[in-house]
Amino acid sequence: MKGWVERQQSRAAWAFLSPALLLLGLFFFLPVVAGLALSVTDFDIYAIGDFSTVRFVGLRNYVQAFTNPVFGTALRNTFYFVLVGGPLSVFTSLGAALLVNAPLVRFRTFFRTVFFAPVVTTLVAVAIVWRYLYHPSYGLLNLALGKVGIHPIDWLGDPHWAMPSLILLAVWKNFGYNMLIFLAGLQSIPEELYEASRLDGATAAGRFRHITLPSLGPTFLFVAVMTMIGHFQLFAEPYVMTQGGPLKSTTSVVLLMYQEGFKWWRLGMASAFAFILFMIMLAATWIQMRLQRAEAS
């Protein structure tokens, strides 16, 4: 009897899982493995019509990627976006969460909703909006800076300013998401901890350093890793706002992969780009987790 029930349940379970496993297998796992295979071939526009022209080239694509100056630039730009934009975004989120969570705040839900609003907007649409906000002569940003005596900046036209402009847009667009996660972390800190330290005569700054920050540790790791992973995938902002320019200063790895793959149809090379980025993301995640663990102990 028992065996029959178990068999019954096991059959049902596999039936319930089969649509998901079939879809993931065919349209996720298979392409990932195929991508690895593709990256060691010279798959190009001719191969799309005739598979037999594909040759195994070993690690040639990877070697060429690292000697290709444009890929080097794309890697540098992506790291710029990750290393400057990521922390900026995380600290803006933390600041917003601390403000919204402060004990004396009125209209807390209103502010939370306002700060979260950019998160639900469509990236392509707001990137277009910001393109106009950054306009050197008609844009609101230069208008506002002009009021305090700062000369107009050619935000998207100057290779030095283009990446900071994309970072500013990304911070605006995303900080609300991590703010919510920090809020969840802040609200899960037991009130008794604060009360006890208040009785011990700790100052507000001391409570922040010794209770709030350490308690947020796991949240911080989660936010930092997720933000970093998201930032490595920079694509729509440069695609819509700068097409990777000026002077390739905003060409990201994913944008280059898109151009290499779907503009020039060099799918072998593009797959190598994708895998290099993936390996970098894995290594960066591992390093970040190690660092935080070392700090915690």
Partner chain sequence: MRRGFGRILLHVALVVGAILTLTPLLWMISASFMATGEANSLPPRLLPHSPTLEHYVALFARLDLSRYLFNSALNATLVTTLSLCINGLAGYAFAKLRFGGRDRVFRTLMAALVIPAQVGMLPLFLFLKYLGLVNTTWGVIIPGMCSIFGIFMIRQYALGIPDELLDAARMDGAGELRIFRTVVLPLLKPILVTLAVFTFLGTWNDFLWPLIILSDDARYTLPVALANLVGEHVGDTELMMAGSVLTILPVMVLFLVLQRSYIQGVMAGSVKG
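The structure above corresponds to the form predicted together with the partner chain; please give the structure of the form predicted alone next.
A lone chain is what you will see next.
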């Protein structure tokens, strides 16, 4: 009787899971397998009309990717965006969470709404607005700098300033989501720990270092991994604001992949770019998780 009940429960579980598994297989795993197959072929615009022209080229696309100077530039730009913009976004989110969680701050609900509002706005619309903010002649940012005697900066036209400008936009656009994650982590810390530390004479800095930060360890891991994955997929900001310029200083791997696949119709090469980026993201995620486990132990 017990075995029959377990079999019925197993069948019911598979019946409920089957629609979701079918959708995942159809719209996620199947495209991934198809993309991997494309990456080892010379699939291009001619192959769309005649599949007989497709040839198996093995790892040639991957070799050409690493010998392509444009891909190297795009990879460096992407790492720059991740290594600078990622930590900046995480710590901005943590600071905002600490601010709106402080008991002495009034109108905390209002600030949470204001900080989260950029997350739900359309990135393309936001990027267009920020293009006017960055305008070298009549942008509000240069007008503000002029008030303090600083000469105007061509934010999006100068190769040295273009990527920092995109990083600033990305941090402003996305920190509200991570703020809510940190806020949930802060509110899950038992208040008794803070009360005990106050009785022992711990300062605010000491409580933050010895209670808040260790308690937020799993939250930090989740936020760091999700932020890193999102930053590696840099596309909309340079596509709308700079088109990869100036001098390819904002060309990202995903933007280059888009250009290869849908501008030049070299879909085999574009698929190779995608899987190289996937392996980099997978390795970076694994490293972050190992570091977190090492710190926890």
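The term rigid core refers to the most C-alpha atoms you can superpose between the two forms while keeping them within 1.5 Å. These numbers come from a predicted model, not from an experiment. Numbering follows the first chain given and starts at 1.
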- Is_shifted Ala284 between the two forms (CA, 2 Å cut-off, rigid core): no
